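Given as structure tokens, the chain that follows is alone and in the form predicted on its own.
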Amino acid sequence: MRSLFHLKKNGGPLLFLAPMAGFTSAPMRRLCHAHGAELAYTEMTSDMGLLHDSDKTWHLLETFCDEGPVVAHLYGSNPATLAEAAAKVEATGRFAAIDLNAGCPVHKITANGAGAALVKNPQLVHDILAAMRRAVTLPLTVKTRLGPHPGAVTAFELLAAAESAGADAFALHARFTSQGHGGEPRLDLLAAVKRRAKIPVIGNGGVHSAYAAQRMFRETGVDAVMIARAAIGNPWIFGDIRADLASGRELAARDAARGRTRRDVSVIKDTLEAHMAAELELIRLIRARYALPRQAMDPDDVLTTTFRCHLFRYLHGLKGSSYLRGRLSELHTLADIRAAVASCLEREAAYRAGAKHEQAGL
């Protein structure tokens, strides 16, 4: 992807944070960059929302100056409006690249001909990318899927469309639209697309461990691997994968079952605090930039609502997390969140101390 593929560190694997609606805002991106992601994508952003200067849409493209390289992830189905939106995004000077969403399977997106609806129409993908290419000088990429369903593989036509339109990279979720986000990714088809490609290919789908990342790299030869849901509440996954791959150890399927590496309780607490502080920073940045009235976005009120999706992923599997989930309706302020987190982590620390004591007694 032009200069973006010069991000590789010490010859190691390129690991990217995938775009995820409701998750990949600046705070999560900053943390993932800090833990080893070379590139991170914004949330899915509507071309028409940008052209209509919708504040809520532009909020999705807010960045921190210190977070690292960010790709603006746009969706739509009209070449002219996507090109105009891409030009407006480039004019902000905040992005390393622009990406077209041609893979989101959510009905409200596909019903308007956008997202995964585009996998059925490689010619339209070509026309969109060609229009965007004429409108911007930034690296341009597309994120798509294998096809609508196993009986209709369109990834090869989509790759050809992207290449002929002047795209700089091709990100492929190795599942069909009909699979949603479940089911086994088809690494054989991803490998076949990579063999045919003249531009870098980014692999995506089912990468939840170092074993899965190693398997994708080895079996497909992709230039980079994109991590999605496994990074929610787990920014350490990028460093874990990098360390495991650098060890040279042949990973086995059983390694995938280990799940997240157990963190020290203090590390979980500090990372949670850093994420919450960044969320508050983003809220204040948006409020200042868009001159919103103070009562429109009280930071504590917003945080207690928006951060829940991250909160439970950070605490997933810890003793006390189910207790915290049961107290969800009681979390009204930042102080409430901190108290609930402290209670959960105290229970986990006590559990670990007891388990360690039992092991020592054996």
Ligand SMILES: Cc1cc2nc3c(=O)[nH]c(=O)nc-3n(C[C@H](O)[C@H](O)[C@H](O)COP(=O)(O)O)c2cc1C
Second form
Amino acid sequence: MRSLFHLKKNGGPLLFLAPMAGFTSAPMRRLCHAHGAELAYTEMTSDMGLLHDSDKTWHLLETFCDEGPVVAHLYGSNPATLAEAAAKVEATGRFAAIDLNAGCPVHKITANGAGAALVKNPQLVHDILAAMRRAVTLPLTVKTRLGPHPGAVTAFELLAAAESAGADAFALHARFTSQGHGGEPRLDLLAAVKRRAKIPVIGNGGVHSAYAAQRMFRETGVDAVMIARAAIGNPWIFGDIRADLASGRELAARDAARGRTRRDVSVIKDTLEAHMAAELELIRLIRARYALPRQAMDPDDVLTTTFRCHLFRYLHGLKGSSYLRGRLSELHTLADIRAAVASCLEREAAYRAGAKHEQAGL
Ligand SMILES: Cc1cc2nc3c(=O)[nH]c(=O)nc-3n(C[C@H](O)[C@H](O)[C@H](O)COP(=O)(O)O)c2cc1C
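Write the structure block of the form predicted in complex with this ligand for the protein whose form predicted on its own appears above.
After this comes the whole thing, all chains and molecules, with the earlier chain placed first.
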């Protein structure tokens, strides 16, 4: 059987990095893999962009050969074009699986009948997945939501549609489309879907801590937990959760309330450097594969736009990060970013040294 669930390279529970447009490109995925994510999804990629050979769309599916297993995350609403796009994606030989986006609530996606518009249409989800199934041999998955709103739970029909179409796993963001990304995930409904499922279920929504992961595994019985926002600027979360769960310690809500594990300043610096170096590596890879001219994808432009959001999440909560946020518009080059990071980390290191001094009563 085609399966994604032979992936237990790290032992213990399966933890996946969720798809996030604008974030989960190869650099973030490689870091999350290195820190214990077993599987990572690409950014969402348009079937039509792939079929029209749009370079920008294909850039979204660039992978590093050493990053670890990656799922190509496609969106669209037409069975024939999604199937054709999936076959092209499979032919790259880069992916461990192909996933259908049936949950993105952004208007420009749903207006074309894709993303969360599919939550209301299990029959179309079936037809799309059945067409994709005929077109590819890779494992096929779908990521969706509980339903359009709490008055209309469609997840059970969506699961049945996925199963009868031959999908290999069902990823469920345990929120309704009407909730966006906010509000409590409904673990009771996720558990009910899991009980009904004949294929593995991947649970998603609100996992920001080991406590939340433990609750999701225990209360729902899902086969894997998928993490999105909590991994931005925090690739260590996969290792942290794995270690906490392996400790056998009974976790409590107060463990989650402590927030992110505090890292050494040098660890943050090295990881940020590795992430920036990987962004530059990705630019070189794309330029080479698409024979782009040297002036295309200027590293200063790319890093000051795409990397900013990562940067602030890495520095979140450190002394100097709000000062840096205020100077966002002044970061025009990679050198500006490096200088700003150095100054923020120096402030944090000085603050920590002062606090230690005080504690020691000196
Ligand atoms: C910036 C951002 C981009 C996202 N992009 C996608 C996407 O392209 N496809 C998708 O299925 N979900 C997308 N999501 C939703 C996440 O995959 C995930 O389902 C959601 O954030 C809930 O998980 P969390 O509580 O762990 O963040 C995105 C979320 C965020 C915050």
